[in-house]
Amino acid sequence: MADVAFDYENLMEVEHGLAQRDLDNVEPRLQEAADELLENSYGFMRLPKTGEHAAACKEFAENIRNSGATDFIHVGIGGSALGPMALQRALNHPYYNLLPVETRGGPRIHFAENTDPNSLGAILDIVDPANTWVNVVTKSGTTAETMANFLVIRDVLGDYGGRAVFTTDPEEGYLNRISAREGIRTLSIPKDVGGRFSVLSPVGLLPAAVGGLDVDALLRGAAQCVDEIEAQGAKHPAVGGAAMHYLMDTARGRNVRVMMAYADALERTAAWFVQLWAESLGKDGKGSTPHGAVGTTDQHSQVQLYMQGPQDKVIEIVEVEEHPRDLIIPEAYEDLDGVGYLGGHTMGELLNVECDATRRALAEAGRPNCTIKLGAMNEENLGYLFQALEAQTAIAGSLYAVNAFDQPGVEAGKQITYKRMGRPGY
């Protein structure tokens, strides 16, 4: 079972935090939002329990891993990339691509996300064109960044048809037209699942399986979260957390939500969440600003601001109780008080002590904070976490009275880009 806990004590028990009357006032609206989430059968809530795409993704991934492929390039941007990147960073070796192939058991994995020619060129510098698979992920097939990256990669790979897959809309879009023309296999992104909610669809499942991750466990953890939300409704901590973060913004003026993960492996998870929260809620002049941080690194670059800067932030710590590995700090320089005390402890112990120290220091300074605690870094816990944050974001959309599933503010820039680049009709 997934082991994920939400702790909001330091949002309620500290100076400048929330009062029970704040929660009581919003409780009817929260209950209504929870009912709406469960009654509307949103696609992202359905995916974990049906597992409707898992078998196809696992089969395709196994074919790729057994094909002798040296490299796998995942081409996508935004919701088509951040989720898959977060899973790889969280659950695989941080230097996965540098491991011997017999240790990896599959190809190196590269993410062609931005249109920066230096980054794309660097990927192309190191892949073996004759043994590289490409996965192009865009629902419409019109995402300029993704299609540009694909066209460059396609040209370099040459006769790539047997080593390509398109992850796209099940029926429509330009990738389906190219697929029909060139005989390229497709995987379907459900029509009722938007990009930033798609990590548990083929968007995230295929690259996860190519990387050797356990997609069944990932879905199992997410399904546990759905089951618990269905059973608990507004009392589920992730659902209640939507109300708390909404109130921290609207009732306490704390319009910056910092997700500070105490594990390097969760850095991309925070980036994934930043898009989820920002693009879903930033509408009609509403929404709080999400920001990602990593502890302990950002204790030395940002915590000064959090501790003594403007009272406009709520800090959300993500803690991992049991790290994938640990290292003993050797005993040395015992005669130096400022160094010798570290000997005999472990690096994981130090990281978690610093995490707790930050939490306590923030609370003592009257800086509201909360904690998401993962028992360990594994597929079940990550599946649960992703599902919980998606549900929380959807609930927050209802509280803000915005549509959490569209992104009209992104379209203007797209239109200008299409026109400047010469797309017909623009």
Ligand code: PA5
Given for the second form:
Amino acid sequence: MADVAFDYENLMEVEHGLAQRDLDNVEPRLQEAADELLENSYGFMRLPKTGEHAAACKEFAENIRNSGATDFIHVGIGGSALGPMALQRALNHPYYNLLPVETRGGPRIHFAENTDPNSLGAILDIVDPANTWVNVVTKSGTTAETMANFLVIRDVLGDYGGRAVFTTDPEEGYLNRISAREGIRTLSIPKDVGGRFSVLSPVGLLPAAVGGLDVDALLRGAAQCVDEIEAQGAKHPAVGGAAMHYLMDTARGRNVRVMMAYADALERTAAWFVQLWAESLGKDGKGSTPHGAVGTTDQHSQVQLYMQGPQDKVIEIVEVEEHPRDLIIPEAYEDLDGVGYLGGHTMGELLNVECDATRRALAEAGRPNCTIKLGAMNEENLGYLFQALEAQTAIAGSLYAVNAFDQPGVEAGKQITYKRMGRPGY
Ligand code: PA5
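Structure of the form predicted in complex with 5-phosphoarabinonic acid (PA5) (previous: the form predicted on its own):
Full complex below, order starting with the chain above.
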């Protein structure tokens, strides 16, 4: 069972927070949005229970892991990269690629996302071209950044066809044309699943399985979330959270939503959420600005602003009750008050005490905040969390009355780039 809880205590009936009557006012629209979510059979709500393409991803990943591959390069950007990166960062060893191959049991994993030549060049510096797999992930099959990375990598890998996979739309886009020409295997991103909602499709499942993660548990956690939303509707805390964040922005002027995760491993998860919320809701002059932060690190960077800066933020803490490992702080310097007190505690305890201290300090300073609590860092909980935040974002789209599933604002820059780079027809 996934163990993920949402706590809005420091957001409700507190100074600068929401009153029950605010929620009562929005309740009919929230109800409508929840009904719409469940009736519309959105692809991202279907994926966890159908587990479509999961078996193919697992089988493909097993072949790659057993092939003697040294490296696996996942090429993609935005929704085609952030989810896979978040999973790898949250659930595998932070220095995964440096672990001995026997411990990893599979290839090193690299993400070619930006078109920064320094980053791609660095990946190519360290891979063994003859034993490297490439997974090109683009729903549209046209994204310039992804295609450019692919073309450079393809050139370096030489006869790469047997070590390549394309994860793309089932029919459309240039990757399908290249695949037909060169016989490259493909995995399908369902037509009704958009990039930033695609982490539980082959976009996230293949790299997760290549990295040895348990994709069945990931889907199980997400399916539990879908079941609970189906049973509870607008009463599900993630669904209700959509109304709270919407109201904090539109009725309280708090238009910055900070996701502050108290675990380094969740840094990319916050980045994934930032894209999900920003690209889905930032339309028609609406939407709140998401921002990612990491505790305790950002207590020494941003918390001053959160505590005493403008009253424009909602801080959402993500807490992990049980960290994947813990370290005892040795007893030493007992005669020095400012050092000796730490001895005998654990690092995880200090992290969680600081998490709670920040939450309380924010509340006492009249800074509304909320918490998402993960019992542990594991596949089931991450699956649940991704699913809950996707559902919450879709519901928020209905409340803001914007289409959460398009991104017309990024087109203009693409057109100019195509023209400047000489793409025919632009
Ligand atoms: O969420 C989205 O739809 C976008 O962020 C896309 O994932 C991103 O633009 C990459 O698109 P594609 O997968 O078509 O290369």
